[in-house]
Amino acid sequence: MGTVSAVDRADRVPDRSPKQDRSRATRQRLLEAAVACLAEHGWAGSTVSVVAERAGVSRGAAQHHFPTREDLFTAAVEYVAEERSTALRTLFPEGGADREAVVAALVDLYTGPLFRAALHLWVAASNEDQLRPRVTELEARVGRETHRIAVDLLGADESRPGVRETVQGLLDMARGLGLANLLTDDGGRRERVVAQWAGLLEGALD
């Protein structure tokens, strides 16, 4: 009985990469659809069935990837937050030479569908014991990463007294502008605040 070569064995092993690619694509569609649904319909109107329909997959396929509703929506907000963090770093590959541009980009993190979706998730977590610890942990992780990005892009030296609090104050301000933007899109006011904060940072961080 002849031996089977490695090449022969490889020929007999089915190529699973197309299936894995489809699985990853399905997961990504579900995550993006979940954020869009949460931003548009809130927690009460965003069921797994609604998300699956928007993503163009069956409810069973959605539950295969995310067994519970909490799994789906916490993963969705984290996924998009990571995507935006990556995009922010890509926008300033050499660091943030122009601090006003960096401040404006950080403020933009707290506007748009992602922030609206996250806000709905926070409100739901404040009323649902099962969801609260997961969202609290998620918010802590996203907050730490955003702070690290801000420190890097601003060239902030957190070993200096008050610098860490200054960066955190900037992010708190950005979140506040994001909340205000939910009701009225006052771009002019936002630009003035961004310019003022950029000036304050020049004195506080240099």
Contents of the next structure:
2 protein chains.
Amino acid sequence: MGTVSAVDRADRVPDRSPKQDRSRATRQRLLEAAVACLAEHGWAGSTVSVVAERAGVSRGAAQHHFPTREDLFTAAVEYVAEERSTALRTLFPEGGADREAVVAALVDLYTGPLFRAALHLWVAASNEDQLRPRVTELEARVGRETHRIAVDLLGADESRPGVRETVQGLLDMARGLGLANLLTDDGGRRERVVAQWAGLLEGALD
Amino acid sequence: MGTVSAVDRADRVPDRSPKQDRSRATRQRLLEAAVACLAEHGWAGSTVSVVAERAGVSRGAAQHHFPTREDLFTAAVEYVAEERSTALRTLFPEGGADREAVVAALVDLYTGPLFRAALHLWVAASNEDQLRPRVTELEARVGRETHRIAVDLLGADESRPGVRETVQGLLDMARGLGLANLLTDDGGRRERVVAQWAGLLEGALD
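Alongside the form predicted on its own that was just displayed, please also present the structure of the form predicted together with a further copy of the same chain.
Shown next: the complete complex, the earlier chain at its head.
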């Protein structure tokens, strides 16, 4: 390392050194490993050491980035939630997308490993005083951002009465569908519910 | 004990002895204590011993009723779910009840200690092989019964296309609202969402 040529350097954001790049890559590996670990083993099985090993990073380096277990796992869920939000916006770059496709994509946010990880964190936070305020704050931030994306992608006009609550209810339904998918593959039923409610929503939003 | 008079005996179901009554009362105390324990301390903090102590029952007696930890907690969630179902039917004894009131009551099923306890059990089951098949089966049974009640109380005609999925989506939304209430009191927002979705439902069911 440390042999970055002048040409490479010119391509980089000026104030970021190779060392900072490496640090950023390490951080990212830790965050992704933390979400996977939480989704697979739950809160009880998720520690900084386990994640460091999974990410191929020393425990010391992991603790340099994330001093506490709470720091690591809340940052991880937030990071992956942001990644997924960005991906969702990229999926529908133009307005006026097919609403059923948008509803299906929103519901998909709650059926993968991220939702599973977030669920473990929420449930653990409900019994652990140290975790609770952090997760409450995180949930509010991620929830606001998801609501904003849903409103944009659905082309919903929130100045009209009831529209805000319609979108909120849809996201609550998406969360409930995620929960129903936790122990068994609920994909068939979910598809039919999404098709039906996308139709009802169409009427409510126009 | 054991001094039940002939008159008392005549009032009882003939084939139930006082000993059986006591056994039944003990069982019930254990089930109620188990749900409260699960809701407050989560799966990790819920053992047969902790519940026995909370119920004022010896550990031996508890194990006579429920040989394993899985037996106790799945039976407890099922018992309380049945109690709540019965209470819900009693709340709306006649058909033709106000649909918004019915929706609010259905949503209420998912905001109390029972939902909290069930959620801990589901999430634990997603990582524990011993618990998983038991909870999957339990979830299916309780889910079917809740759906049946919702259809009856809403006066929904499931022979019409889309009605079944409309009711399912409503119950998914109710579950999602329960999740949103886990860390903070979400009552104000929930009330507005329920009012709006009850309106959407009204249109879809008639």
